[in-house]
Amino acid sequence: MNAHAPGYRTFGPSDACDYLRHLGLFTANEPLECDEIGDGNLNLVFRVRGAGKSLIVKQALPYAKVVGENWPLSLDRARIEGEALLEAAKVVPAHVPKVHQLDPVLALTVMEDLSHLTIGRAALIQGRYLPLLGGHIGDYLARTLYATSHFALTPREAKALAARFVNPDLCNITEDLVFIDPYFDRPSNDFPEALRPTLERHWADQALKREVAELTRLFLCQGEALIHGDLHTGSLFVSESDTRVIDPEFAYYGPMAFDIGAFWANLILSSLSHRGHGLENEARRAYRHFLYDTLETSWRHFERGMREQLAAGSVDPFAKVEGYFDAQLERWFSESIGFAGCKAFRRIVGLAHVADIESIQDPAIRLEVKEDALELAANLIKRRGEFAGVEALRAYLESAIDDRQGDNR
């Protein structure tokens, strides 16, 4: 039992089954099967199957599994995750799992089992085409971010909601592992020694550090909306027709562009990684262009969704001042590019890498991909204000990835 959380105890498979029976989600005598399926760093995850249905029990641990009990974490993040899913369900119920029970004492959430879908990162590594992914994520972002912003809420309402999502422990993880440690030679970094000369060049780049410092300030100080806080492709369940966003335990009131940039960063890393995943030249180029399409579509759906909601009504008295909302969109776009660069950079240098790249079998190709990712990420950070729109960003990615790397390697 965790001494800092009276009533809390760590579950095993039999505990998960008994808990669901107690809730009446399964009958007392119903035979159940339970498997621990979590492979993340912070939680236990159980899948419990009965005769006619299956449910997920996700329980927060009081420490980070990747480090151990020497890295304690608040159990309140479980409440934050569950409540963030419930907030999202108010506006995009089709894009989040259904929550059946939220238990702050035991730091767990019971939710819909989405195992009929595939984790987004795995689908992209497999080279699957997901034609609705970009539109679904753009819609999710537009609806969740607008609904919790000052465009939809009065200042008093927004402050009350923000107070429910104060999340210092997990924000601190992001602050250290995304914005600070990767740009200095810190013990928490994790990279092959062959990357050190490239990293030392970036660590000495003062222009890069100035931009990262500004993006860090935005993350620390710009509370615009309730953001997911960790919207990478591993936080998605997907199919060709369905997209669900999961794991918002990093949720807090922060900059809207952080969620957009996180999604873009993972598309960009995926596009770089396919040199090492066996697709032939033309197939590889075609799949990268699907990923560029997904990025572009996500922004177009986000922009359209934001404008539609603004037209339907806003409590912000300045919302319809000529040019005001256009300026906000321009700012969000530039910030999204910068955050995408930060999120991509940290996945090469920092504590948690991405399977897209780490699963490349050829070590020489894997190293080249990492070098290319660092260069591209740094350029996105430094040049984030230079792109006139999403078409210009796409053109730059095509040039930087397609033309520079080529499909003859």
Given for the second form:
Protein chains: 2
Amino acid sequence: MNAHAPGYRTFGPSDACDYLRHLGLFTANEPLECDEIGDGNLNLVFRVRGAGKSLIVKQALPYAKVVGENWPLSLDRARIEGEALLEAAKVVPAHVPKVHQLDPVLALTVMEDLSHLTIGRAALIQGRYLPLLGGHIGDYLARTLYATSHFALTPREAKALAARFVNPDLCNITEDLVFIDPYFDRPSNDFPEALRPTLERHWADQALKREVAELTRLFLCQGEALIHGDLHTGSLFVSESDTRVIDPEFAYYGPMAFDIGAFWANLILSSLSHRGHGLENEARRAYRHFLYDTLETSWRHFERGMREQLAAGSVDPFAKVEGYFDAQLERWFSESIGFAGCKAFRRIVGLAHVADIESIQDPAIRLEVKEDALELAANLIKRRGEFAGVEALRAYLESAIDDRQGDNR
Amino acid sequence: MNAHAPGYRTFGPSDACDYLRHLGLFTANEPLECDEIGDGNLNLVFRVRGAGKSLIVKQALPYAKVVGENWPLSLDRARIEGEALLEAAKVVPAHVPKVHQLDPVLALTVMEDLSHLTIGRAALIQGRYLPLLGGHIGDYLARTLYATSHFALTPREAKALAARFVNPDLCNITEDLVFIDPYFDRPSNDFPEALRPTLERHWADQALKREVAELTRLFLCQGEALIHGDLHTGSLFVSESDTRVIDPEFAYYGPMAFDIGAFWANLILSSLSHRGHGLENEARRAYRHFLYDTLETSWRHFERGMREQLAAGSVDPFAKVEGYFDAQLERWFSESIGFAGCKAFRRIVGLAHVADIESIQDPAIRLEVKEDALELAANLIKRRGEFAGVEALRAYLESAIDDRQGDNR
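If the structure you just shared is the form predicted alone, then what does the corresponding form predicted in complex with a further copy of the same chain look like?
Whole complex next, starting from this chain.
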């Protein structure tokens, strides 16, 4: 295990404490309490509490149990994650954890403890209202994506940054588990047998596969900006007033819309899932509309943020040519819808599911929600170019989802 | 000058001879004759003749006189050029010079002497018929582009290859001199003052600039395949039976269509230029039609070659999804037309002109040809999506060019 990189060894709790003391982040004699709080699949996560503060030590493991028995995984992802957090901190320090130390040899990052916040997915399952979430994520997307795009960087600068974020191992997981496996009958897929007839129909849908192929091509070939690469609601820490984006280990130079679509897919899956959770009809409907609001607001903030930064200046001499930026926004919008469809589809069929839906107790409702999610995802992928704007997308989601919810409308 | 890389020093003729003897490519006592035959702007090119054979030693200089006074230029381009020739030799050995040695420290390549052939541009200016040219280039494009695309390489393999061909210095020349400067009134441009009113009109054309911006974005962001990067007719050695592609120092992972468009642009400029050369009416018309044939044939061979390779197998699981490859071919076709327009436009306005047009003796005809080239280029850029296929493109070129030639039709 430790042969993967010279100097690498996996930490235990006392190693984490010693390391932080050595860095001077805690004093030599301060009593420390350390818990390993990671899920143990990809990373070790230690929370170290001293007298006045607590810190997180996140260390990458050289394999990925979640993906398959002993799937080896580059430790370089820890460097990529840490450096991506630092890049984001340059433009949205309020929306990422503060990084205290990167250690590429030990493949670890020391960062701010955000345990006072809740994981976004858990908050949405609980039906919590997060009035600032959509705006915060829209701002995060606008700032991080613009700052690393050809609007803000010269081609030389962009090439240098892209070279630092070549990420074949993690991109390969996305290529296989998001874009390929769910559209074929492959062993890595994971779905109830009752879903098979529906899946056979989708797998035979050449129009669907053609559009997924095109979105896959964008994921492979369109290096537009340094993207987070895995911006689902489980990669967020949230509260009513705070939003932090964590875990950018999938970061690479890719299509901007992939991040936007990932966030939207998880809002959409959440809005479908509440049919199987505890909310009463009216409350359920209201909560779904909060989720649609969040999606709509995220786009509006993204668009406004992008336009503001463009107005403030761009290194691209064509940036202000009449209609050019509008065309880019239209493209990002339709690509985002397509990627949202892909990210939703894989969560039903592929290896990694979402607790929003898996935690539905009633098996019949759970199955129906999965059917609905697949249908909606396939439509978003195929019809992504048909939506005139975010109001039209929202109206479509309202109608497609509300119709299937069986509540009072 | 020699401080750019440890171990680098510029060669004189005797160094070139010694180097080849040292490699055993000539014997120690064999009498050698060496001429420096380069244009001296970017590279030294030595032809070394022994008793039974001759070889070329091409060495990169650490600056680019042609671009500007002492513009420094990475010597790494010599490695890129040599390695790109070797990549091409894997799939089209018949259409590249044989490489005997790469030396990244001395920034030089030893390769087959092709002096028995003619530079493509010169042959076209002379009005020579090259019946195999279009087919050869179409085959070259199909083989080199497919082999390095996501149809033939896994994403990991493509990323590793792309990393070897990150080429910021040379890409920057293209970004500035092909995509940006010609669309603005910039000092690097070079055009007769009489052309200014026409140019002012093009510079004010927001639709033109919007489409150039989009094509620039593809050049910056769409890493589809290892492309040659500078496939004009001056990068070809030709005869009636042989076609070799040389000088891939601009190679990088970019949009496939950029290579196709570069070749087409130079055929189009040649077809416009013959109005100012010596051919009689009938002969001129016939020669133009040979050039249109060459363009059409290059596309037909490209398309056929791509389809054949796809049929033989692809690592992309979506490759054979109904309609997907057809859609890619349509996209490559329209992007090729757009890039052809950009490459033609820059040759009239930008820093680097073509001898096809500059060698026209009559200044009035030369100016009219330039006006026509700009008009045609702008139309190709703006209308690149309107052509149903290569017949439609050919018909458009025939009508647009023949109308302005004043010969008997």
